[in-house]
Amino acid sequence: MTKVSIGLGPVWAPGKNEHLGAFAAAGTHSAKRISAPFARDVRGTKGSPAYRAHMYHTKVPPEAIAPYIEHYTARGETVLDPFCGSGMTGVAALRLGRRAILNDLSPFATFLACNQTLPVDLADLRKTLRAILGQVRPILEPMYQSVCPHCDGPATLKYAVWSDVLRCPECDHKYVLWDVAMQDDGRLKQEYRCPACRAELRKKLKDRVGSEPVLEHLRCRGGCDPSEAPAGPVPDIADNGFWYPTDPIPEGLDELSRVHRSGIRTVDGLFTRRNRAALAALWDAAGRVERPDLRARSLFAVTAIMVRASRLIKYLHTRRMAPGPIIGTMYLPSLSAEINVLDMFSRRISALCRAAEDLRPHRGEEAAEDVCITTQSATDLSAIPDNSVDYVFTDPPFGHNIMYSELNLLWESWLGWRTDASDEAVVSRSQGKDVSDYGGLMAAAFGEARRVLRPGRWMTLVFHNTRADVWNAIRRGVESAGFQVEAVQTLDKSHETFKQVSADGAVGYDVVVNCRKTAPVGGRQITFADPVRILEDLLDGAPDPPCKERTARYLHARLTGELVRAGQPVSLDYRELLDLLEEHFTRHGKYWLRCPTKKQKPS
């Protein structure tokens, strides 16, 4: 493992930022006093240039954060995000003329946040990225050369489809899954026969022994439209002496265990040989950029395509397409797409330049003076003075849903950094952390947020989980820290993670909890809120269907938020909410209706 060297002065550090205390102390404060919380639902969009510049496991679009910052702060005041992820809070703050302190446990997350918020000259950035593209083109172009099946002329590979190769447990015969299980409708059979012994089989990870290309999607240089063709021989790709990580993938982890079960033992195994060599050439060229800010942005451009360049991209033969990465999870699909790295990097230049141009008119070059980024646990922000921050907006870890330190291994192995998972706020079997441990870490983080927040100021917490025990850990942490929950709303991020659409009991809306710093720290009186009455009120105030306000996912988010606001334990998981809706209300398709005449079950 080799560490990337980037020196960006007081703006960012892959560890604790020694300039953090001075930055926080230098903030100016207005006399603005907000007595009423922000009081409307917000819908985000993933079309923002900053949002689209680089993927991350969870993100709140900056356009969805901006209304909260504008409501709770004045220009020149300081916003803190103790779980900043890819830095969208910083983007929103800088756009509005606020200062931002961004913190995360993951050095890769703060690396992203730095590249999203640090100003860079647009002409210099475009020139640098195009120069990198020019350097690697002679190396990469031959890797993706092919032959058009129509005119026999030269063609360029857009992407190749790779299929699992498995071993029959009955006769030891190796077979290509595509060859024996692909149906005419483009779907794989659940059950099929071994081509050698005719035993009836089902695909199992333990039988996987490798993969091989089966199909190519091409672009003919002569103007034909070959669409797709059977895969040719795998080219003999040389690594050209460029470095790439070979870090071992730890065993027994929560998310990465399925990668191990697929037979992948090291990080380089997450890429085909061709795409690994292409990324290594790009990484070498980006790392040689002389100016530190442009070197950081160049490496950022390469990490932005790494997941799509990996074997984690599923190919959907029914649609003849390879959609984006599956957010929040890591596994090798049976049919994967090996996408042309040169094409992806060329397109990424435009995306990064749009993001840089989007931030520039709002702050200009002085934006570097308005952001400080540090890499450390949110449970100890002791470098920040008491009562020095004007507002906290954060989207903290979602309990057991996403294992950030494991998912970041793919990127961090290239950068040479590692997340210290000892203070990672997750529910994790491999880390030995249950809901109580998670709740304790979150309570400590909220306690630090309250300490640095000015009296009477606000914290906005965006959270998403289906489990009542996780929500109760968050509720207890907020209250024990000395925050008073004043209002709740929902946030529709306008996109869903893989786990939101596939996991049992998944929900689709985040709950937004608006809290005010109260004094002294102490408990609050719990007011009883009847879940059925809350649902009745929500449905009475909802528009006629079709509307999101009558879906179970929306109702779950609002009910959970109202229980938290009342200081009452959250007693319903998502599945239990569905049972409650079935018992007391009427369903019309996916929409729920108030039905006062419906018979109640005897008590």
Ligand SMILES: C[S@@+](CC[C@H](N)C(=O)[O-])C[C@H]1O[C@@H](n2cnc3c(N)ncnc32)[C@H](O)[C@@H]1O
Second form
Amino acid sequence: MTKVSIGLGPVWAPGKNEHLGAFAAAGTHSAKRISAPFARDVRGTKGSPAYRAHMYHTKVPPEAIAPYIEHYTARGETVLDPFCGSGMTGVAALRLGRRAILNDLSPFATFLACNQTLPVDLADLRKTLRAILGQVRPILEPMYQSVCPHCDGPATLKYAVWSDVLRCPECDHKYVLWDVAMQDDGRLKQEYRCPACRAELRKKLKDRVGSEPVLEHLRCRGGCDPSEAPAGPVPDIADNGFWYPTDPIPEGLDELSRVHRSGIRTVDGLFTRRNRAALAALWDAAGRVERPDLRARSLFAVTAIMVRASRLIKYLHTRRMAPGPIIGTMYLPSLSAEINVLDMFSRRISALCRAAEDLRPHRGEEAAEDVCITTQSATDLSAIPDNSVDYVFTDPPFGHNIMYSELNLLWESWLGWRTDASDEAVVSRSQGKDVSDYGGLMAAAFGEARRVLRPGRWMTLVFHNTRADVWNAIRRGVESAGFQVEAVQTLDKSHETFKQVSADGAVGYDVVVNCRKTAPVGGRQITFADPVRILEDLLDGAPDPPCKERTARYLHARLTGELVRAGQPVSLDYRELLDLLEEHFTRHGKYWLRCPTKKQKPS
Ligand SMILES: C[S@@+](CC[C@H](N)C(=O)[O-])C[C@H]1O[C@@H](n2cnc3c(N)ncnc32)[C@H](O)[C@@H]1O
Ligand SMILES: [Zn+2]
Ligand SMILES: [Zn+2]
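Based on the form predicted alone presented above, generate the structure block for the form predicted together with the named molecule.
Okay, now the whole complex, with that chain kicking things off.
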């Protein structure tokens, strides 16, 4: 493992950023009063250049985050994302003239966040990436050279299709799955006969002995369009002497066990020899770029194509294409596409330049000074002073279905950094963490978010899970940290739309939870679920009258909901609520207002 040195000064560190405390303390705060939670429908888009620059698991598009930041903060204020992933919260914040603190446990995630948010001179970036392309072209071009089946002239490989080679469990004969099971309609037969012993077979992971190229998609340099040709023998690509990672893939992991069972024991096995050698040459050239910011961006251009350059990319013969990776999983498909790395890198240059250009007009001259990125556990952000952050927007780890630290191994092995998973908030067999461990870590992280937030300020969570126990862990964490959940919306990712929550719940939707750091309980022994407190907060959060949020019926429904949410028996019927309102609040027509002179509930 060779560690990549980047050195981006105070902005980013692959571990704790020692400038974090000073950055947080230097924020300016407005007197902005946020009287009501964000409650509009928002349409996001996945088409924004930053969103498309680099993949990461469960990204939230910056366009969907922006309206929240606008609602909950003023210009110049500081937004924190303690589980920042690829940094989309940072992109949204900087575009709106806010400052951003971005944190993630994974050094790869913060590396992405850094490359997504740091300003870079567009002309320099384009020049650097093109220079790398020029340097590697003579090495890579011959690797993807082929022959046009029509004119016998030179052709370039766009991608090669590889098929599993399996061993017949009956007679030990080795056969190519493609040859034996591919049908005219482009689908693989589920059941087929061994070509040697005619035994009835189904493909099984344990019978897998290797893979072989079966088809080539070509670009003829003479101009004919051969599109498809049968592949020749396995290309004889010797290692070109450039370094690549060989980190072990241990046995018994949650997500990577399938890869392990496919016989892959080291990270380099996730690539074909050809693509591995091509990536190694690119990595070497990118790592030699002199200027640290441009070096980081160049390595980012290579990590951006790494998954598509790997054997994890499935080939769909029905559609003659290799769609993108399946987010959140890692396995070797029986038919995979080996895509030309040189082509991908050259396309990535324009994508990265578009992303850099997109962020530029929104940033001032001193742009680098409005973001601070740190790599540590969200459960301990002690460098950030109390009450110093104006808003938290985050998309926390999903619990049991996405193993971030395992998935990030593919990239982190190249960078020479590794997530320290001891505090990873995840439900994982191999890490020995169950839902209550996950809940404990989330509660600690929310506790930190609450501590650093200014009083009365807000945290918005985007979360998805189909398991009630994971949801309850999140809800309990939010509550035990002392947040008041004020409003809930859903995010329909398939339509990239935020919708107001409806009774049909959240299946297939992300849920957006808006919660507020309520005033410290202080000397008054009032519990979180005290009905008067809840009513005060509801009225504090309500719009000016007239509005439904100030009617007794609405307050009753919300209060009931809040009591249930707090795990308390619902203790007030409607009549009793009216008495309580009479006693503690002021009526204006049919709307209730907070009145500071009225008697507070005794402790
Ligand atoms: C759902 S992802 C965030 C994705 C992000 N919204 C984006 O746009 O890219 C959750 C992140 O939480 C991180 N994580 C898990 N446990 C953590 C911890 N204890 N502290 C900080 N980050 C953690 C994971 O590494 C992962 O990047
Ligand atoms: Zn030709
Ligand atoms: Zn057989």
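Think of the rigid core as the biggest set of C-alphas that the two forms share within 1.5 Å after superposition. These figures come from a predicted structure and were not determined experimentally. Positions refer to the first chain, counted from 1.
Once the rigid core is used as the reference frame, the Cα position of Leu581 differs between these two forms by 2 Å or more.
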